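Just the one chain here, laid out as structure tokens, in the form predicted on its own.
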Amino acid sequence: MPFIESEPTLHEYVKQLPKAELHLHLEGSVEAQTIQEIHPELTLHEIQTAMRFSGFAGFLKAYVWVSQRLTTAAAYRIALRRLLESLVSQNVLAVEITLSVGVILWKGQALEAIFEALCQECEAHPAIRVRWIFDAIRQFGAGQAAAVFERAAAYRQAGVVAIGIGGDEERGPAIWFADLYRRAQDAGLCLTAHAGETAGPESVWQAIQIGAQRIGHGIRAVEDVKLMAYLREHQIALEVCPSSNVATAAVRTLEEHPLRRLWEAGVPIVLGTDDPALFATSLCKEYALAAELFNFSREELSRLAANSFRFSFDRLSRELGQHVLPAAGE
């Protein structure tokens, strides 16, 4: 009797699918038990207690709170650790990770032994292709944002991909940044921008003003038809984060969030995690979720993979994503 070879189920499909991940932050993906790990003092309860939170000023307290438990170079390494071991486990073959250097800054930390560690720390996880997004607050200031951006451009060489700026959306608009996005683009680093998450499309529309490359979140793009054209036409990407937008009361429930109608219009789609520790999630949990309640087929879910190697800001995971996922590439 021939060997009939079964179908993956949903979940096999998703954790065997070659993926990139683009919107991720280092500090958001630190498990209670790394934090532990490192902080071996603090009880799982006391740190899931503070890691616990509701709508997005919590998440932002609860972030903070997480940052300032990385005290050293060696706790930044560890969680970098931790990471890198949760996505080669989903089968993401390269990452852009966003870190917040604007907070590290803020907490009077050396950035130059949190970075040279992280490097370090990069070098032992060959099954994984890591660049680096260094982010600014946007309600700090442009001041702020500017030694965040002149580091950037610094370590560029060593795999700084791109600058950003995350943070509170009404309190920091983007055109206090226009300055310094047009001069880290002369310095060769791409260009994000956190915008319409929980501020609206003219937030989007600002992020685009200043040069921004791939939107992160953007998901009050759909409330403008024009917006959504705009991106479709100019081939400006959505990091979409389903479970963080719910999470943070941007969106009420996972049934109301508009993948699926910012898919359909056409705009360019890449899944992310955003602060997977934080929001419960992984990447493999996005994908499903695309399948299970916004109704992705497979080869739309091998088209949003695609589209995490075709949108990166790192030349060699863009030939990678060609030549893992060629058909859904073309």
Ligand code: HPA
Given for the second form:
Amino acid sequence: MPFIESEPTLHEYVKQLPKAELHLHLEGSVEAQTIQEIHPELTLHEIQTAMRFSGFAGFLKAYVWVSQRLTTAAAYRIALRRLLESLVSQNVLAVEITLSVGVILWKGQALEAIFEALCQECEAHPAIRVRWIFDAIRQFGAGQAAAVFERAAAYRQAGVVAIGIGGDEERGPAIWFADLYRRAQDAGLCLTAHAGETAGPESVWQAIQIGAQRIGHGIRAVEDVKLMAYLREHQIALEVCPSSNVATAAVRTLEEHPLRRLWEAGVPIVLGTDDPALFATSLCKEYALAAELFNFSREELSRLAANSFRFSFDRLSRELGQHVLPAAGE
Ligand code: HPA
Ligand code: ZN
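Having seen the form predicted on its own, can you show the form predicted in complex with this ligand?
Next comes the full complex, and the chain you just saw is listed first.
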């Protein structure tokens, strides 16, 4: 029998593509089963009920509920173990994990023990390069954020590459954090910010004004031609997470999602999952969606994958991308 090489299916193609994941919250990655592994006294039904939500406010509540189940350093470590196993199985070679340090401090937990446990767990997963983004909650204000960013600077040598702000854009404008962002950059940290997810283009402009080098979501940039041109010219990438945007009702339906329009406008884009457990997604699923719903060709998927390395805040991850996807990054 002659050996006939057949075209890989879309799912095979997506899976074999080397990828990096740049928009992923550890707390939002914890599957119901993993919460049960941590808290055997809870039933799967109780957990799934608490993780079900509608709208952005409902999402934030579910996110806080999951975060509150991460009661010890050991619990965080189990969450990371399950996440890294999943990423490695999807051929994700590098990840920047956002850790809600604002929530950890709000819970009154010792960050030191948690972060030490997380770093130890990383050593057990040499197939993936892990870097960290310490994230503050916008609506908690600049005082709380200062405490988060100080810790990010202190842990730079341990793999923290950047800071971010998340939570509620309307109740915590980026401009509140301008001084802190400047200081973080002076300390050698990179800057990202969730913006243009639930609020409009002016929120993305503000994130840019305080120095953001990437934007979490940023999808409402599609409403502002000048903003799209600015993002393109300054190579500020949007971390676009289509399933997240539908689940939180940032967009009404996947069909209405602006991914394709942003891409056509030349805005740099990196696909992410945001909170895969809460949104029932995975990075492979987001790439498959791009193909199935937004007509991304395989060559375009490969460019998205190249972007995921190219826009990493970590030099080694960028170099890794050039090595594994040499042609796609041009
Ligand atoms: N937006 C705002 N806050 C968040 C998000 C998000 O996508 N994910 C986790 N916290
Ligand atoms: Zn996010």
